[in-house]
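The form predicted alone is given below as one chain in structure tokens.
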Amino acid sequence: MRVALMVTCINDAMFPDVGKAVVTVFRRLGVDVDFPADQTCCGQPMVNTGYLDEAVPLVRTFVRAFEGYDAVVTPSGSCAGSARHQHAIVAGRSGDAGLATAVAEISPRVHELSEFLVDVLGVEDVGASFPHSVTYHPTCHSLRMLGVGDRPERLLRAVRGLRLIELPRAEECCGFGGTFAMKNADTSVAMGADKARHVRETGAEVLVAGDSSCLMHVGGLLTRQRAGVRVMHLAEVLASTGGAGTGGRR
């Protein structure tokens, strides 16, 4: 199976980590990755934002560098969103039959790590150890647009050492919203806050989530909250290996 990384923009620049990470957990699983140098975004803030002429070529480019693989993996669920319902509307618009066409073949074979570890390599146990009390947050592309149910949580379960405690109104959205924070910053720290109190009542060690940034977003507000509550992406828990689990941002 040829298997290729899709970053993000989010990780390549600011979370460098999170990709090496995907990486580790591949290898000690026995899967060869491919790192398509030519990838960059994947034009979701152009579409959230309502330019979708403007993310053509972001589409076009995504083509061209993940063509040719039987997998496309990324630690995102709001990118992998994106290139899986999305593009399809991007390259629609777009009048380019053949970019229709190709954005049609490549799309489901677009996956979110929990996704591709559960469903196409049949993996709960990635061989993780990580002694610490953890909470999950299911962010919203991964939760409504991809629907990953319990796929992270199950992984999770399955790190040795890891005690993972229920986050109260865990479905409700963080307020990051990417554009969003921008456009509407009172209401996105808001319901930050309110994230972050639903956090810091479960007592846990760390925070987990699939989307860097989910984690940046609530993260920040933690940090000035003094909360003393680690964020770490679900890669990172699964690429750990024990010990004191040094990893991650507060």
Given for the second form:
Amino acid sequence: MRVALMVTCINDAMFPDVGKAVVTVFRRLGVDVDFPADQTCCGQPMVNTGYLDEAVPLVRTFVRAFEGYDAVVTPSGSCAGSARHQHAIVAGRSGDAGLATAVAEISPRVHELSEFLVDVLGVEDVGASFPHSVTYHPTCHSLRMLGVGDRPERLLRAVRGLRLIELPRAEECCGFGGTFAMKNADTSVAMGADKARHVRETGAEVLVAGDSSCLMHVGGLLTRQRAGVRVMHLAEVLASTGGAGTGGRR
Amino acid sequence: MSRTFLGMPPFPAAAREALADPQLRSNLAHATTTIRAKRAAVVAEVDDWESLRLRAAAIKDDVLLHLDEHLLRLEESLTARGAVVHWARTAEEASAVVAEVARAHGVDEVVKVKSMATQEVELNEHLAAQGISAWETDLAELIVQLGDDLPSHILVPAIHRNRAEIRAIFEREMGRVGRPAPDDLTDDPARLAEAARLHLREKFLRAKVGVSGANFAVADSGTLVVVESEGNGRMCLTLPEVLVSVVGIEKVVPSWTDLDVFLTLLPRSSTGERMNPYTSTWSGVTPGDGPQEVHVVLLDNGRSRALADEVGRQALRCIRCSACLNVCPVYERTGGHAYGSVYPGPIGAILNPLLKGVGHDEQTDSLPYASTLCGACFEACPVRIDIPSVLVDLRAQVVDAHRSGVPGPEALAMRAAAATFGSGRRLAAAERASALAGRAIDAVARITHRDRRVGGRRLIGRLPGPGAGWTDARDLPTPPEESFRAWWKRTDGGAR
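Based on the form predicted alone presented above, generate the structure block for the form predicted together with the partner chain.
Expanding to the full complex; the earlier chain stays at the top.
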């Protein structure tokens, strides 16, 4: 099976440790993974702001980078959702039938990390160790667009030493919402402040989620509050093998 | 008379004001949390909820596909049952029909059943301009009307008010328009309801003309249906001699069998009840029973425009249950007024632009962006309106409507991003520049002693310009020294 890592633009440019963590987990599980260097951004920021024409070259780049792979794995529910549900809209807009065909072929092969580990590899225990208290926020697109269900929690429960604490009102959006975070900054922050409060109520040391964008938003609020709670991507926790005091690079 | 939504600012500004109101935030959080829990409990009781949703969506889609035929059938049935059918293309035409009926009967007041369509056409204001008072009789609409306020929720228009505020409004305003509130009024819900009953009873017994909307219009029997909780609607529908109902053309359902599906979905989705207390149905005129003159105004007012929108037409399935408002994390914090329309919340964010069209005014164009696209609305919608997809499509329509003008900062940024993201090579160059910027920020931070790190990563405190939108309330990490792609290349995927 030829597996490609779709690292996402935000992880590539801002949170490279998330991409490295995926590589670490895959190597531990004996999965050979490629990083097609042509990849850039899935185009979601443009599509969700209404700039469909501007997303066309990005979808072309996506297709060029990932065609030919059996599986495209990404540490993001949101970007997986974009590739699976929005690329067809962009291809339709381009009027290029060839692009539409290529998108239809690739889209179903795009997997969010927890889906790939649990459904394709059939693994829940990835051999990680992380002796810390953790609360998990299910990001909206992984939960409601992809339907990943409890796969991330199953992966977390199998991590040695990890204590998973339930997050109150876990399924409520954190308020990031892509360009919403800037266009409607006040509402975004009001939502994020409530999410941060619920996180702090759990008393957990670490907030874990499957999307770096949501974590950048809630994490930015938590550090501004000097909350002393760190945020980590699911992949980073699954890559950990150390004892107390490891992990938490943000 | 009462205020209208005309001249409301775009969503972000209106929301900013609402977010700063602690009373509003607390009232909304309490009300939406309560109603969400009630809805979840009664929806969970229905084993085939998902298949009911699918059926409802299919019925509505079929109606919309053959809307002309169903409407003609409805007109035929209504006329055969003694009702007078009027067709209204616009809000003005609909209001004119109601005013004409009132004038023909020489009255200067009408009593109203809670109705979204009459709110949408601003019927009360149109009637007031002609010297006709329209009395709202739904408890919450009465609170809004007495308080010279605007509705903030489809089902619970006074959701932004608490008991103490309602008591103050009753004490201050009831006497101006009818029977005053009792001297010893408290904020006990039963006492408040009693005050409203006494006040409204006079109006029910006096009014000659009643005005309503309809939740459904059954084409094959010519039956209008009003679903309500309080019984005030039943009073308005049965006591006056004349009844005028303003009904959106999308309200038609083919038969009573179809109606059954919606009467199961609606109360559970809206009030969180298995069944609503009052369901009134009437088919034209019944001699010796109820109004002896019945008018039905079939209202377009932008619905044909919405119907022509391939992605957006599913919004016409809406049965105005307001489940999407109650589960929406944006609505819960901003309340309904921020949406600047009688249709607030997620459904309002798509319905208003669909009815009015985009590219004409900033307020309407701001609505499709009033969402994080979290999808909670789609999950709760009993007729499966994919609100997030419609929002995204409407955003594209807003952007396209402005493509011919001078590009703004956002459009320029999107074009620049599209160019950068056009190839991996260009993105790598941009990332090298961003690492340099990160080093510069680090240097400044060290010099100014604003050096703050979390987990080894330096944080940007506050940025000037457009970056302030993020950093006013949130930290941002500085860009890393090395991007993922640079690391992969340098280490051959971590092998070195």
